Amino acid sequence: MRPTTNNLLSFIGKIAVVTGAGAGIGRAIALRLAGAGATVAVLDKDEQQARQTLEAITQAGGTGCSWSADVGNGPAVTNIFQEIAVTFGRVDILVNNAGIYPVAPIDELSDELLDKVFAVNLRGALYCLREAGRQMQGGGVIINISSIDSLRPSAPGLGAYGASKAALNALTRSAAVEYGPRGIRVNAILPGVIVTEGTSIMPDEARQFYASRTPLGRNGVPDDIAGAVLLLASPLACFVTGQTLIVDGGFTING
């Protein structure tokens, strides 16, 4: 008998790690994976927010654990994944969601800020990808949360952010080539404008502008990205690797 679509979107028995899962897109991803049956390791630099996500998971009947982690710190990432290995035995799914997007014109971009952006958005993803890959037994899935800014600037002042995400796309493709023979699929999701706590500082007129330029007529919400993660992590995408999936309501095709 062929498995049903519901079976293919079930993650019962899977161990998923989500970084930057304390709020926004990361929390939505963690909740969606847990709701589909996965046991979720919630990682976030903010320990309180990580615990709040875990509480939301357990209150909904899911399972998991939370850790406070600065993904830009290589030794700290290694230690966290060692603890994950002791707790759960392996990793099946990694979602590299942690990221920062400070706004700074290129002329005012300091070395310190540039290093910080790349430490979190690129090196952090690489550290987690490397550690998770070592634990994936008989295959696995890695999903990097990139941005449409990796393809084209959505606003001035995001040069460092866009460059770090473009590098993340390149890392995605390289990892797909290297990890493919081990049965590990590596893809990236490129969100458009997503309404989160982090984007709440965006002026109303800017949000309205982006929504007006989006064929679907609205800005995104975190669950839009969580749904795409569920798809790419599932067997429905079993022959998809090294790809960058744009999830922006059509914004990038509208000029």
Contents of the next structure:
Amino acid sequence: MRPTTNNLLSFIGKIAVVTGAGAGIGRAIALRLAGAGATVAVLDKDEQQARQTLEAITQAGGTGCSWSADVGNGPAVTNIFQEIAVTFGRVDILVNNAGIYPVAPIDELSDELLDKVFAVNLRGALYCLREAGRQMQGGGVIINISSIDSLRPSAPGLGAYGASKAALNALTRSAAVEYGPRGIRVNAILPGVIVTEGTSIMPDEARQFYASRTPLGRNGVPDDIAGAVLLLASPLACFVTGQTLIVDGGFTING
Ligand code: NAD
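Would you generate the structure of this protein in the form predicted in complex with nicotinamide-adenine-dinucleotide (NAD), following the form predicted alone above?
Below is the entire complex, every chain and molecule, led by the chain shown above.
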């Protein structure tokens, strides 16, 4: 019998780097990839949270290492990818998940905050993508965690955030074109509202509003995004590149 679909969702022997893996969506992605057999480099600006994710991975029988750095710091990212190369030999999968979404109306948006949002959400993703791309000489997979806010604002005050994620979508397409000939696929996932540590400050009414407008009847959980990451990272998606996959329970198509 030929290999089954299940084998195609195995990541045994793969080296995956997940940024912002200390909490929320990133932690779920790291745990899922490790659960499917990948060795996971857990990267987060919060050293303790990165270690906690690694502990959860090893307690579940998986393998990995943790590093702490701000992805918006180019030299720090270069150093970490060098350390990852020394530790694991290469990178097969990169998930650019680290991101911030401060709420600030355009009238009140300071230059500092604008710089910070772009430093983390765009430049941070680019730094990691560039370093991973250099190591992926035999092909690879890069997944950028964008947002439905890159397509249309889900609330006022997310102008800088939406713009940074729209730029990330553009970077995804450019990287797919440049890296395709080397066998590297680059895609973006655009989550809807996902209940995480970061969105815990959202008022209950807002949470209920989004759920009520979502055809699947609920807000997302981190594992909803982790599942889509596994799909795009797997050979099942071997001819998919340069795409932006919305994972929002149908929210954006609902009027
Ligand atoms: P979160 O705030 O719950 O967790 C983010 C993690 O990233 C934290 O561990 C944090 O320490 C880390 N991090 C933040 N800045 C970093 C930096 N500069 N360098 C390294 N690590 C950093 O966030 P989340 O809700 O899980 O969101 C994760 C990603 O998903 C973000 O890119 C976000 O824009 C995107 N997203 C989230 C939602 C949502 O509703 N939660 C919706 C759409 C898109």
